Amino acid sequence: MNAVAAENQGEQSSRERILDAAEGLFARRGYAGVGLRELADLVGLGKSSLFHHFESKPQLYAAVCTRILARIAARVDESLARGGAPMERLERVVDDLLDLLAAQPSDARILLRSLFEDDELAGETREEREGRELTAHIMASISALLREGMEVGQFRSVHVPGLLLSLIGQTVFPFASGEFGQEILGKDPFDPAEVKRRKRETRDLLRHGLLAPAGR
C-alpha cells in the first residue's frame, strides 16, 4: 500500500470512527444532547480533526442519518433485484428490513427521531440532499412494486402513500420504541425470537389486507 492509501485509508477510518460514535449518542440522546467536545473525547480525536471531517453538527448529524439510509437503499435494491411475484417480492424487502433493523440497534431511533429534529438542519449540504434523494429513491421502489402488483391484479386498489406509512410503522417503530415497546411487548424488541414473530405477523398483515381476492 502506497502512503497516499495508507492516508486515505486512515482518513476513512477515522470518519467512520466518528459516525459510529455520534450514532450511538445521537441515538440516545438526539440533536440536541449531544456535544462536539464529548464525540471528539469519545473518539479519542481533537475537536479540530473532528471538524477536518465534519463541518459542523448538522452536516455530522445528516451524515450519519444518510449512512443509515444507504444502508437501507442497498438492502432494498437488493431484495427486489432477486424477483418473483410482487408479494414474495414485498415479504422478502419486509423480512430484510427487519432483520437490517434488528442488526443496527440504533438506527431505527435514529429514524425516528430525525423525523422531528429535521429542524435543527440547514438543509443545505451534501449529506442531507443525499438522505433525501435516498429517502425518496426508498420510496419510489417500494411505491413502484405496489403499484405494479395493483396492476398485475395480485395487490387491491390501496392508498400507496398510506400503505407505505404503514409499512414504515411496522419495520421502524417497535426497534425505535424503546423501554415503552419493551413494556407493552413483554420482552426486548430486538429479541430474535420477537422479530421472528413480527416477520411472521407482518406477513400475515399483508396477504390478509392487501392480496386481492383471487390471489388469496
Given for the second form:
Protein chains: 2
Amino acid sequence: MNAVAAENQGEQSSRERILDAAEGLFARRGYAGVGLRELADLVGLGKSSLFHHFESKPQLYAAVCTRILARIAARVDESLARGGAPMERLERVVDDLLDLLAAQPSDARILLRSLFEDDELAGETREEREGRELTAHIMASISALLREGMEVGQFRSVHVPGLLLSLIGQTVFPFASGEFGQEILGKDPFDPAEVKRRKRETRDLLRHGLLAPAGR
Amino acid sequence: MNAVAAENQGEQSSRERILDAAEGLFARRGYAGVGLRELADLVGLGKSSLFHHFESKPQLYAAVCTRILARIAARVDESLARGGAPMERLERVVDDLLDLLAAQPSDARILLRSLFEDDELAGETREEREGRELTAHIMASISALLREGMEVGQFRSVHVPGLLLSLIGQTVFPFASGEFGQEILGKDPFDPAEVKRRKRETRDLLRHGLLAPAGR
DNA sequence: GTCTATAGGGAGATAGAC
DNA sequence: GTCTATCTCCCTATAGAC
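In place of the form predicted on its own, the structure of the form predicted in complex with a further copy of the same chain is requested.
Entire complex below, previous chain first.
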C-alpha cells in the first residue's frame, strides 16, 4: 500500500503526523519554546528524521501556520459562495469560522501567536509567502463583503479595517485565551454551549453595531 | 547619592532598567525566545549580574508581567473612583486603558502572550500570586460595574463574562497585532489619530450594544 | 553590585550507514 | 525514510574574586 492509498484508508503520512504534533506544541509553548527533540519523541521518530520532511525549524513553523490559514481560507470561500444578502453572508462566515476554531483547539493560539512573532518569520520561504497570500485573501474577501453591505445600504458606514481587527479580537481571542478564558467564563471556551453563546453574542453585536437603522 | 535619591532625579535603578529591557524583549520574542545574555547586553551588564536582582528567569518574567498588571490595576481603580453613572465610568475606564496601552507599546503583547503561556507560569512565586490577584481585581472591578449598570437599568441584560472577553479582544488585541495590524489599518495602531479612532469605535460599540433602548 | 570562569545540559543541524 | 553519532553553539545557573 503506497502513501496515497494509506491516506485514503484514514492513515496519515509522517509529514501530516509531524504537522499535527507540531501544531499542538507550538500552540502551547510558542515557536522558541518547542524543541525538535520533544516533537520527534511525540511523533515517535528520531530527531534527524524531521529534517527529511522539513528543511529547518522556521520552515516547519511556517508550514504549520500555512496549513491553518489554508483551512480557514477554504472555509471562508465556501461560506461566501453560498450567496445571500451581505448580512446573511457575514453572519454565516462568522458562524462557520467560530465552528472551525472550536473544532481545532490549537488554531486560534497559533494564529495570534504568529502575529506576535514578527522577528522569527522574516524569511522568504515558499510557505511564508503562501501564508501571507492566504491571509491577504481572507482579509480582502471579508473587507469586500463589508464594503458591499455599505454600498447597498444594508450596513451603516463604518471604518472597515478597524471593524476587521475588532472582529478578529471578538472571534479568535476567546479561543486562544486558555485558562484565563476558562476562569472568566466559568466554563471551557470550547464547550459547545459556550460556542453557541458566542455565536449569538457576535451576531447581536453585528446587528446592533453594523446594521443601518433603516434595516432593522 | 543613594538609590532613592537617584530615582527622584529621574534616574533608574538597575532593577528598573532590567525590567524595562526585558519587557521589550519578551514582547517581541516571547518567554523562551529571549536569552539572558541578550538581555544583559542590552542593559549593559554582565549576564551573571541579572541573578543578583532576580533569582531566576521565570521569576523575572513574572516580575515583568506583574509590573504591567499593577500599572493597569492602578489606572482602573483611579478611573472608577472618579464616579458618575455606570456608562460614564465604563467609557472613562476604557478610554484610560486605551491610553495606557498606547503609551506602553509592549504591554498589550506581553499581556496576551502571558495568557498563552499556561505552562511556563505554573509556579508559586510571590510575583505570580501577586499577578493573579491583580488580574482578579481588575476583572472583578469591571464586572461589578457592568452588573451595576444592568441593575439600575442603564445597560441591557448581557452575559458579563462574555462581554469581558470581547472587550479585551476589542481593546488589547489591536495594540498587540504588530505588523499585521499595521498592514490592515494602513497606519501604526499606536498612531495618536488611530488611538482616538479606536476610542470612538469602542464607545460606539458600547453605546449600540450595551445601552438599554430606553437609555438612548 | 558587578565581574570572570565554568559547570552541565539542550538546542538546531549535518554526515553517512542501513 | 529512519537511524546513530556528532558538530557547534547557546542556554540557565552557580562559584567566587574584587
